[in-house]
Amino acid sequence: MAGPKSSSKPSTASSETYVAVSTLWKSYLDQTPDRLKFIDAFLAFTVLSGVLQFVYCVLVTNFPFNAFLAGFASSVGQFVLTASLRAQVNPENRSEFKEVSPERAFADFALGSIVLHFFVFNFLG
């Protein structure tokens, strides 16, 4: 009986995906603008922080149950404001966004974190 017939397909695959993604991670370094590398880096530490704390939550322990709600909550809604700011400050979205400027999005960003915060602060208690 003949063993399973081994396939180069896997190996393939596997070079193809490392190609297109060191492609993608090339281009994104090269054409980025830094400003918009510096709000993926805080997108990324957002993401992050509500993974922890979603993490903690399970393993560890919910109690009390409305800080693990705030603090979520606190990273969902940062992450929203921050994707909003990318998209607004983002020269490629210029037709887009004509009358607003990356001055006025930023205001809004910092008005709007600032809002959220505020309500994050009163739901702990």
Partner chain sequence: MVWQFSWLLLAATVQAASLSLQSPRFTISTPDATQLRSDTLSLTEKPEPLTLGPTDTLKLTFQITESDEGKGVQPHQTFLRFYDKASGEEGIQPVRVTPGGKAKFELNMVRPPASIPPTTHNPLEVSLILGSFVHAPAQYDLFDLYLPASQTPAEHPDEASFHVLPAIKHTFRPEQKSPPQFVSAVFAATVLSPWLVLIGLWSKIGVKVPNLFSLSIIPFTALLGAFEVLLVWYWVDLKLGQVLLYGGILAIPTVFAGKQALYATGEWRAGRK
Given for the second form:
Amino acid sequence: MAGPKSSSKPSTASSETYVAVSTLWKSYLDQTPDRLKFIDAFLAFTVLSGVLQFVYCVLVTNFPFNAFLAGFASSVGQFVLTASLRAQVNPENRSEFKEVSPERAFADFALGSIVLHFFVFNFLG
Amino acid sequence: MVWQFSWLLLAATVQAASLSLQSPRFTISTPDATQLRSDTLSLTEKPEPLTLGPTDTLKLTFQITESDEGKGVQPHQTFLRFYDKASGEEGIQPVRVTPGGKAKFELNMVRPPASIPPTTHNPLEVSLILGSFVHAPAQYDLFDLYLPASQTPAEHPDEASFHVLPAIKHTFRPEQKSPPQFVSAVFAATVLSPWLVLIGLWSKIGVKVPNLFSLSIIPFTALLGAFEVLLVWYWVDLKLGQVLLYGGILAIPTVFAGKQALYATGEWRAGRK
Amino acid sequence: MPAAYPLPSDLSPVTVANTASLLRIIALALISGAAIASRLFAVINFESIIHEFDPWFNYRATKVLASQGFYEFWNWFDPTAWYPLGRVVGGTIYPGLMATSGVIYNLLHALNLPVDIRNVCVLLAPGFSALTAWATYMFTKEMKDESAGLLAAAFIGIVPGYISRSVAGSYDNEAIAIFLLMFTFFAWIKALKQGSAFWGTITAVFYFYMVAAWGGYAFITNMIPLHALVLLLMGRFTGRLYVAYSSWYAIGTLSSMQVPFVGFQPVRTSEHMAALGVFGLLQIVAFGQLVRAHVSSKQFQELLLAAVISLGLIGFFGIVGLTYKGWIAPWTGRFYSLWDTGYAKKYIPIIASVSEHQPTAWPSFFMDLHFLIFLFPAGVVMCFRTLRDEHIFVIIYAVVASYFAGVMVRLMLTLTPVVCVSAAVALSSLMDTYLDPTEPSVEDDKSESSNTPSTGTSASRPATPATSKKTKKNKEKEKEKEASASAGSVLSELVSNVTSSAVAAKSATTAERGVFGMDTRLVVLLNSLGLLLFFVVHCTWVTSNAYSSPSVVLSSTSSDGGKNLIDDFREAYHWLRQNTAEDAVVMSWWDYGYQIAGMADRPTLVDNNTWNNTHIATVGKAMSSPEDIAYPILRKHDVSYVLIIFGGLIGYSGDDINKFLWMVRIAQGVWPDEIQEPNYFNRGEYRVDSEASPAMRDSLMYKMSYYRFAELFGGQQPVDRVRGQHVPVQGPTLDYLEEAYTTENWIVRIYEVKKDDVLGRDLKIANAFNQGKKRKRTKPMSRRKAIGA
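What would you give as the form predicted together with its partner chain, now that the form predicted alone is on the page?
Up next: the whole complex, starting with the chain shown before.
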């Protein structure tokens, strides 16, 4: 689901893998509409911030554990909600989501985010 | 009530007559009847401490008289008290007194009476206690007495559990510490840094939102923003019930605005296709 | 195509659709009415009173919530429970139930309806059972169609297996939990079908409500991942599954951690790791799918597969490793006891001592589910025939819940909904087949009926069964109407409707042709109708007789058929409330802790919360020890009164002597040197008569139970009516306790713990002195012992 993440796929020394990864990257750049790239950028953002928070938790302290969980869960939750949105608005998936129009998908996304944020703020302490 | 008063009155009138001790005398002898020590006791000052060997016998004689007339009387209660100041052990031994006020007490260390307390190398203070219904009570400190040491008394079974407990100290988990300010700040900056990445990526992709400020969209966006503001406000100040109430109120226009906005976008999308 | 009986044809599809939905609404309303009404037996037979044990605590907590507000309730520390430890109530309960009734209470008061909080609590369970019926209808509708939904709603509305936990006054977590369970599952199925984050969020919100309401939420926590995993393994991964599961898990897990009692468990304990694992797996698989869409190189796909599998393995071993390191708590004892039924008895007697935790007896399946239990497997098989994603869910649910219901009586409750759903699917398939008027000239009915489910809403429906014109198109509507009618017949309210349709059907027998004639249909349909009727009769009977007793008030039937109410419990609690100091500590076995706190308002040593095993074992030790050993325990805990339940006089079998062995076992778990279970048996028999073992006869419990019992029999041999044994004529004597109060039927006996003797004597000696017994003269022992003597 996370497009940009694919560039960081573990590439072993073999050149074949390198070729495969580069073709993948190229095909991603060519085939993906701008709207999806826009979403993918946001996905990359949530992944990054989630990873950084996790690193902080492991390296420094997990002291307000609830605050860490709230922050981390907000990253993860926002990521999956956005990924869902991406899957739903992706024209290639039209056949899978017959009952969900892109607009409906955005409404779902908005509702899900608000509920998520409510719990995040509730948990922040 | 009346009865009690009269009784008190009676007690007050007879208080005048008090008890006194006449010719108190002690003798310490060995089993073969040789006298080791024998003396009269002075009531004002204690004699040299008495020492009893494991087989010796202590004999004590005295007479109790009424101080006014010098007539011998029999008090209602007569006790010898053996008290170990150091260990707090004590023993009370009743003494038989004849109607004429004469009394004799014998302490044979071969077979000591049950009332003698366990002793150590400290002396026992021996005193005589007299009690009477009609006279004022009296107590005389007679002498100090060294007895052969006995075994330390067996501990009472409840001793283990019945004593003052030390004050309860609560141990709490150590307070978790926040990392130093500097580390916190650095990591806060790090965690915020993805925003730069996000803005960079977005500007690179360059997505336009042509209809963001159109009349049908802006209320929806604004209301969504209002929700986020409400949630931040919840974190800062509000209580749960208030948030739910305001959220519920906010939800109604949001639903309508959202319907309209998304309908409009749907139209544009269909038109574009 | 020929039809077996005539159907009206001059109706527009719109009219038919409208009428059908109207009928459905009426049927649902009637089902709700029946669901509520059948739960009111307890109120009618007895009174509007809170039942059992746990509800008394919930009621007490709700009163605090209603009178002092939510935040006070949240921080409530109860010093009277678990004396002298106290209990942090806010952090050790599932507050969903109290919050629900608090909201209802405040809402009613805002509307100027001054309803007593007690009535809100009493009627909460019946009210929610109506909602459960609706949720089950929605759920089953997703499985098959509306008619099956109505049947399922009718079943769940009156099935004894659910009524047993939701009669009026049974104010317990399960009262609202089953509704939440069904609605969460419904929302999950909906989310999965549509691939909608909206329904995923709804699932998460109701999951949160469920977590806040019942410890059984772990069932959902593991059911949904299991379903997702099975779909994944069957190669049924879709974007819809990803959307539904991810949105549920991300929001649901975060929200479940808001409940203080749950805390960080969702990220710290093994019970919740399955959900996390499946979540991670789904992310990996979804990512793999995305990459595959962009690349078609064969080699890369292999690489991808390897990467996915290795990542999955790393995740799995990561979780195992964290468990070993202690970061993730391993399975708890309660969990093990689900797999090994002997486990609890060996290691956690306190769990095993609750009768609800015993394995289920076979007859109780029939008792609780009646003929649904026979239709249940058929319904599951039906699910296999049209194996859509949601059917897999029902199949998994059926298998898992059947197992759990076999392990613990209490978990019968989670089995009941799926039984109702499957049975409704089976029965409605049967009805579809046999109500279909199409004659089997070309193709048989079965393929027809299996094709119909998804088009249920658009089908046409009749206005009245009286009209008689033929059409082949109306096969659906008859089925639909019949289903709603049979649901109505379950209510015994639409019987006339059924008969009229039967009459209409009979009038058409002249048109009978072919292999499946009217007679075949009638035989099958009347049979099933008969079964439904028997089901209704059974449910009514079971509900009114077995499940509607408040257990606070007992009833007995005298020989002339009259009804006697035995109100000993309230009598005793009222006595305590009126005659004892407000801070007088009452000791009793933990079963009665909540009731004493709720009705008598006195501090208790232990209660039904059972969080502190040692404290309970202390009470067990005091009860099973001789008086002189028990007395210091009582005094050290400031106990003023001891309350026991004794059923020997009127034959009330749930008394303390019958629970006594559990007290012994629990005490033995903590003091194995002082209390040993075999000592309480006489040659392997548990006896209370003259053959009782010495340890038994000396135990405080035995003495308190039979103290002065013989006097009732006027010199004759006294009989214990529960154990059916003759108790010795010479009853036990008590030195350290004295009888304070005994209720009318001797069910509750209260003893006062004597204070120290004023003369400093041992209470035993003092008692002997009072009875005029001459004390044996003994020489006082010398405390002095000579050295070396």
